[in-house]
Each structure stands twice: as C-alpha cells, then as structure tokens.
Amino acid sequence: MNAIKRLAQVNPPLLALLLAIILFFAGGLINPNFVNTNQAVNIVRLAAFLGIIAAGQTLVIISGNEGIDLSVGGVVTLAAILVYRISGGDNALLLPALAIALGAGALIGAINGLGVIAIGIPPLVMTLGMAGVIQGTILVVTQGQLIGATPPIMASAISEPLLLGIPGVIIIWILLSLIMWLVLERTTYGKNLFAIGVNRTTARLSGVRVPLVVVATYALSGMLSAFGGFVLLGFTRTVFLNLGQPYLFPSIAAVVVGGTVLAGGKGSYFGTMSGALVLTLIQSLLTAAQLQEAFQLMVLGVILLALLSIYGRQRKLRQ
C-alpha cells in the first residue's frame, strides 16, 4: 500500500493507466468475452467523450480557488442542441454551427470567469447559477421541442471506423490531447495557469495578469466542454435535454482520479485521460456484473473515495 502511495504521489497518471489496464484484464473474471481487441477499442471510445468533456474541467481545476465547473453538462447540452438546430442535418451548415456553439459555450465560460474574478462569486456558486441559466434558457428558447437533425458527416467523422478501424473520436481525441500538452506544457498560458494554481498573490506579484488568465480559463473551459457536446452529437445522432447533465460529475471525477489536485497548480491532462479511462472501465465492468443501477453508483462512489485516500493529497481543498 505504500509503494502505491508513494507511485500515487510521485506520478498519479502512471498510476491511473495502470489501474485501467488491471481493470480491463479483470473484466475476463467477470466476463470470458470481455477481453478482446473490440472490447478495448470500445471502451477507448467511451472513455473519449468523457475525456474530451472534462478537458475545460481540467484547465479550471488546475486554476486554483477551489475551481470546478458546474456549468459543464449545461454547455454541453446546449452546443449539441445549437449544432443539432442550426445544420439542420445540412452538411454545409455544420461549420457554422460549430463556429456558433463554440463561441456560446466560450461566452458562457468568460461569463463564469468574470463572476469570480470581478465581483468575487465563489466558483461553485457561479457555475452552478449559470447552469441554471443554461438550462431555463434552453426550455424556454425550445418549448421542450427539439427540431433539427444530425449532420450525416458527423456520424462518418466522429462515430464510425476513420483509420486502420480506429472511430473518429478516439483519434480527435488524441489530437485535443496533443493540443492540450502543448497549451500546458509550452505556452505562457499555461506557465501562468500553474502559476495561479498555486498562488495567485505571488503570480500576481510576478507579474502575471491573473484576471485575464482566469476569464481565459473559464473561456476555454466553456469552448471545450461545447465541442464536446458536437461531438457527443455525433454519436448519439439526436438531442434531449439533459444530454450532457450524466457527464458532470464524471467529468470532475476523471480529473480527480487522474492526478490533478483540487487545490490546483498540479496536474495534467494526460493524467485526466487516464482517468476517463478508469471510470469507463469501472462502469462497464459494474455492468457487466449485471448490478442495478442504484448497486452502481454505490459502488463507484466507495470506489472513488478508495482512489482519492491512496493518492494521498498533499494539500487540503481550503488552506
């Protein structure tokens, strides 16, 4: 139990993808047919909207003051209603209501950064209340009526075999974590991310412009959690209205369990990968077993809480 302590504390994303690959070969124990190439391109190709879903969930959590991001599910729901809306079903359209949907979804999010950074709304209160915009906006703009059609392209594009039998998302998966590495990793931005992450007075002191780096977060944590939702579009080729609500607390949940602190000022997206990874296959494997719905959420809350006790933290939420 140390050892994994120690490994959990040291590199908790190696130990998030080692954890999918126990859990993927004990799905044999439960399941013969589990383990099977199909199965793990299946389960990749789960664990991508989840991952693609949390990627702005990510960028907020690592931003510090207690950061998480409760419009997400709502931003999802609406970009995919947008898209679904918009296009029409009308391949020439689908640019442009992707343009649309993902402006929304960047608008809602600086909205978020602005409340928390200039009037001082704790980021749980404000993302919450905007949720709840989101949601009213939705009923009242739709009556409840969904018209619209899924673009035939998208279904090709994100659902279906694109190269050497690999599905769509997981290889615009791959992509947004290529760009994600890259924003982190070799950017002032995301110098500055961490830089807030762990203390916004001495960020500020070094000359970092927090409160913009902050609305951008929020930003792009909007945006991402949009395309997410044009992209979940095109696997369930339909809407309703909480298309994106089952992905909320996943989506912090894979962030979580992938090493990024809730503090903020460490973490990674590849860390958050690996954790989309475990709840996939932790979900799956719950229903293999054929468990009631009620016996699964039982279940993967113990599970959760076991992983976050092993990961040790080194900080606590509030300091």
Given for the second form:
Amino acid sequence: MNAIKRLAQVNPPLLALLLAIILFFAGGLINPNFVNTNQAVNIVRLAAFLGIIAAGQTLVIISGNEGIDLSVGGVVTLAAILVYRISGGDNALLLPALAIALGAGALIGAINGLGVIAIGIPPLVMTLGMAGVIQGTILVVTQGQLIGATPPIMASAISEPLLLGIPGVIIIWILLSLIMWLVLERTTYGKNLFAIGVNRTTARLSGVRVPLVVVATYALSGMLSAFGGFVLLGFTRTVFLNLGQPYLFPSIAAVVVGGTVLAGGKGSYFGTMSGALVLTLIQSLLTAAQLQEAFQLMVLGVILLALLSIYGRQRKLRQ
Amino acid sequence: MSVSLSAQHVVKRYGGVVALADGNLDVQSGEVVALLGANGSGKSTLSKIITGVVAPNEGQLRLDGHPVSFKSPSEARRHGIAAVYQELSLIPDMTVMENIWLTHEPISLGRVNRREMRQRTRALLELFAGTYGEALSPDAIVKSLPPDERQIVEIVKALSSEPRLIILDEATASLDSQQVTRLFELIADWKTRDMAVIFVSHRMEEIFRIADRATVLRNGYSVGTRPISETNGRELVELMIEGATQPDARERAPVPADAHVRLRVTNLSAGPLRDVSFSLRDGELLGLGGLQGQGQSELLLALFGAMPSTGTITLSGETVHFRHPRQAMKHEIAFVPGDRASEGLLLSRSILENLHLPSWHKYGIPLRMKQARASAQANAEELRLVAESLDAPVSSLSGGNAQKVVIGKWLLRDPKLLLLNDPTKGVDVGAKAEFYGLLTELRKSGAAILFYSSDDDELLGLCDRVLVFHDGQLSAELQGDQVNRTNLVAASMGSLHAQAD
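Let's compare: the form predicted on its own is above, so bring in the form predicted together with the partner chain.
Below is the entire complex, every chain and molecule, led by the chain shown above.
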C-alpha cells in the first residue's frame, strides 16, 4: 500500500495506467477469454472515444476557478448531427461538414468562456445551461427527424483497421495525444493555462491576459468535443438525440482519475488517456462478470472514490 | 460601572520573531488612551492580546484588578471588551442588522426576534444620524455600502455588546471629517458614562483632539506614557524613534541632476491615493515610506496598469495609460508584488515555469525549452538561488529563495523601471543583504527603481530620496540630509510638511 501511495505521489497518470494493466489481466480471472490481443485492441478503441471527448474537459479543468464543461455531451451530439446532415453521406462534403461542426463547437465554447469570465457565471451553471440550450435547439430545428447519412470513407477510416491492423480511431487518438502534449507543454498558451489554473492574480501581474486564455480554453474544449462527436459518428454511423450525453460524466471522471486536479493548475492529457482506459476497462470487466447494471454502477463508484482518496492524501502531504 | 484594564509585561512571539517584547498599558473608566508606534512596533499585537484574538506567551492582563486570560474574542466581549478594526470584520453578504447582532441575536421564545433586532439597530445607527446616506438601514446588505458607512456599522457592532472598554484600531481611517467629529462626540459621551477607550491612530492631530494620555510602543517595548496636556507631537515622535541608530547609509548615492527622467507622475489618484506628483530619474532608487496602507501599494499597482487611475503618467516623455500589466511590461516596467504567495508565485509549479511566466512568448512555438532552461539557469546562478533543481516546485523554497524567483522573473526581461512593493517582507537577513547588493547593481546599470518598504531602516539606508505617504497623499518629500528617522516618522504621522526644493 505504501508503494502505491508513493507511486501516486510521484505520478498519478502512471498509477492509473498500471491499474488499467492490472485490471486487464484481472479480467482473465473472471473470464479466460478476456485476455487476448483482440480484446485489448477493442478496449483501447472504446477508450479512444472517451479519451478524445475528454480532451477538452482536461483543458477546462486545468484552467481552474471551478472550471468544468458540462456542455460536452450536447456538443458531441450536435457535431455528429451536423456532419450527418450536411454531408448527407457524400464523401466530397465530409471536410466542409467537419469544418462547420468544429466551428460550431468552438463558437459554443467561446460563448461558455465569455459567460464565465465576462459575466461571471459559475462554469458549472454556464455550461449546464448551454447543454440545455443545445439540446433544445437540436429538438426544435430537427423536430426529432434526424435525416442524413455518414460518409462511407469516414466510417471506414475510423472504425476499420487503418495501419498494421490498428483501427483508425486509435491512430487518431495517438496523434491527438501528441498535439495535446505539444499544446500543454510546449506553447505559451499551455504555460499560461497552468498559470491561471494555479493563481490568476499572479498570472495577471505577470502579464497573462487571463480572460483571453479562459475564452480560448472553453472554445478549444467545444471544438475538441465537436471533434469527438465526429469520431463517434464514424463508429455509430448513425445519430440519435442522446448520442453524446452518456460520455459527459465519464469525461470528467477520466480527467480526475488521470490525476488532473479539479481545483486546476495541475494535470496532463496523458493522465486523461490513462483515466479513459481505466474507466473503459472497469466497465468491460463488470460487463464480462455479468453483473447487473445497478451493481456495475456501485462498483464503479467505489473504485473512483478509492482512487481519488489516494490522490487526495497526496495533496494533503504536499501542503 | 467602572472598569480598569492593565497589561503588564506582555510578551508575544511568533516562532522566533518577537512581535511584542514588553507591552504595558493602563486604561481606566472615563479616559481615552492613545496607542502610538511606528511600523512593526507591536501596537496591533497588543490590541489583539487585549481583545483575546491572540494569547500572550508571557505577562499578565488584569481586568478590574483581577488577572484574566481570554481564550477568544467572544470571551473578551463577555467581560465587556470590544474592538473596532480598520480591516473590516463584517460579512459582506449579510444585512447590517444581521452583522451587528451576529452571535448575540435578541431571542424571544427560542426564535430570533427580528423586529427587536431592527429597532435596536435603528437606535444604534441613530448615534451617527445625519452623517450617512439613505442607503444605510438595518436591512441594507453590507457589501452595497460605501467604506465609511461600513466603518460606522463596524463601530455600532462593537457598541451592541455594551462594552465597558472599547478599542478603536485605526477606526477613523475611512471616515470623513463630519463622521470623525460625531465619533469624537460619542467618545466624550462614553467617558462621562465611565467607559474606557483605547485609541489607535496614525493621525497625530486626532490624538491631540481626543486622547487624555498617550502610550508609545517602540520595537515591541512600551517606552513611555505621557499626559496629552503635557506633551507635543515632537516629543511623541521622538519617543517613537528614540535611541534608534541611523542605519549605515553607504548605499545611498544621489543621481546626477541631468540624468534621464524615466518617469513623471502628475496628479495621480487611484483608490485611496489622491493627487500624487513626482518624478524619477534613471539610476535612482526612490523610496516610498509611511505607515502601511497609506496608498503606496496602490501607486505601484496603478503605475503597472493593474489598477484604474486618473492623472498623467509619462514614461521617458511619452504619456501612457495602461489598462493591463502587459502594456506596462512592453514599456520595460517590472512589478514585484507585496504578497509573494498570493501575487508573485505559482506555488505548485516549477521554478523554471515561474521564472519564465512573463517571457514564454519569446521562445516561439514549439517552445525552445533548451534555450529557456539555459537562461533560467544563468539567472538562478546570478541570484545565487538555492534549489534542488529548476524543476522543483517553488513551494519547496525558503522565503528568501522564493523572493529571488519573483525578482528573477523580471530580471530576465531586463527592466528599465522596477516597482517594488515591500520586497523584503519575511525574507531572512542574508537574503536581504544580497537583495540590497542587487539593487545597487541595478542602479548602476541605469534602472530606475521605485521602492516601497515597511521597514524604515531600509529606506534610510538605501534611498537618497523618500516620498512619505499619509492618508493617500504625499505628506513629505525628503532628500539628502532630510532623510532621517525623525523626519520619516513625523511625516508618516502627518505632522511634518517639509517639501524639498
């Protein structure tokens, strides 16, 4: 236990990754068929969807001041519907449709950011309200009639093996992780983002334009969620009104399990990726164990609490 | 009901720091005792001990002749002692009457009697009738009130417990002259009703208007008590500084009169700061003195674009009006804030990230980390920063080393005008000496420095010219031989109006 604690102190993302690997092999005890390459690829593939959707959430949570984005689910759904409808299944219209979806996501995020920093609405309230607005708008505009189609090239690029038998979505995820690392660790924006997450007064007195960074962060979160919706559409190949909502709370849980501090100023996308793997694995395991849904939820909750209490202990030690 | 309170040889230590070495104070029914002292003399510690906010390490408090020791402010209040502080202790989101009666609400039949509460609040506010606006009512939300009316609520709150002894700690600072006069009328009335008053103020003029006796603290020691009728301002100031040696002034060096004028400020007002004008030349170390909170911090914040201001600021002949620190930084201005932890540092982030926070944009996309690390390394060596590595969090550093990081991040930008807001607070002696050396080097390299310090010795030892602030205004500009302790303390009490030619 001490060793685990020490590991959690050094590196929560690594601890989460280790946990994922242990969980995977523990799956073999429940069901010997669980441990094989196909299953591993499948779990990483499922985790990739959650991981991509949680990318924006990571940025917003790092930005601090109770930063959180509850409009993630709505934006995922909206982006998928936009691509579905605008492209109408035509490969040629795929890129314009994607551009419009990403733009819509960024715009929604920017409005969230403005509401938070310019009007001073708490992020929880602002983004929750925005989620309602998005959901309502979708209903009003479509009247529940979701017409359109998924361009075949997109579905195959995302769902089918692209390179060495690895599904496209995993390759997309790896590319995204490189970009996220660059953004967070190797740009002025990333450095300023951590700074405003730790202490906005210090950041301002060091020349950081705090409102600009906040708006940019929420806009990025909206855009990344929209990208998540796009990728998810390539997997489901159809849209429904509740497409993104189930990913909202897992997206927050993945960020936190990955060691990103809810208070802001500390975290990594690598952590979020590990978190997404852990959450996906737990869910697959519980399904494999053929537990009732209610029990699955209970077990999931207990595991999350256990992990967070280890991290919490670490923060206390620090102070 | 008469009262007498006597503090005898009271000592308070915070860790190794002695805040109060030998505090003695006597006050009785029907008199007002003024408590005076320069920065760090121990006046607030002594008043906190009397009101039970902190417990003394040694010594004795005697109330009506019996030894007492208060474990909390509410216990002191039960003994009839109440205090009014300048740092407001009201809860902003609650109403006036809820604040006043907090923890001693009028109760009837097990419920808070709001009607009685309202009536009694009205009666208390009536004491100040005619000196405040219409907004001040029992049901007004405290945060909607201006500072002077909040201060009135604060005074009334102390009165609500019907104290026998009341401490007014800088309680007049935000009141206007009419309100002060009313307060003094009330104090005169309290005296006839056998109350005792301890009056802490930085306004010498008020002390002579209202006090019967004055007790002076110096460096944590009570050094004397004088009946007001037998003393004058000069004697009290001398008591406040007596015997203190003039610090070594070898660092002081006047700048040539033809040096380039870096900064000219005309009629600047910001927050409590009113109509301040001065100029600063390249290579000059200009001190800002006076008691704490007289507008010095606001002056620096306004110059750095971190606080709105009116008036004219001219940098090397160019009139500027900054709305964000970023604009000031583009004009090669640097600001070292007063509170390291909350304004100067990102505690949980690394030394490297703290040093480069104002400068990352110089390193392109993706950031050239090798180059950034090398310049941070050179900077750390120049400042003799003692740290495990540049990747260690700043929270792992000692006070002096943490302060080096705050200064280092600006040195990396090679500033031409430095604004220093009490930079050596909580810094050990060794690091202070290094810091003074650094200031001398910066002056030699031609930087202009505006230096606020709450430590008079620093100003006397380092600055050839000192602007002394009192109540948001420049009360004196001391230059050359005028920069001595007597003038500095007198000016900080508002009783010296020397203007250098």
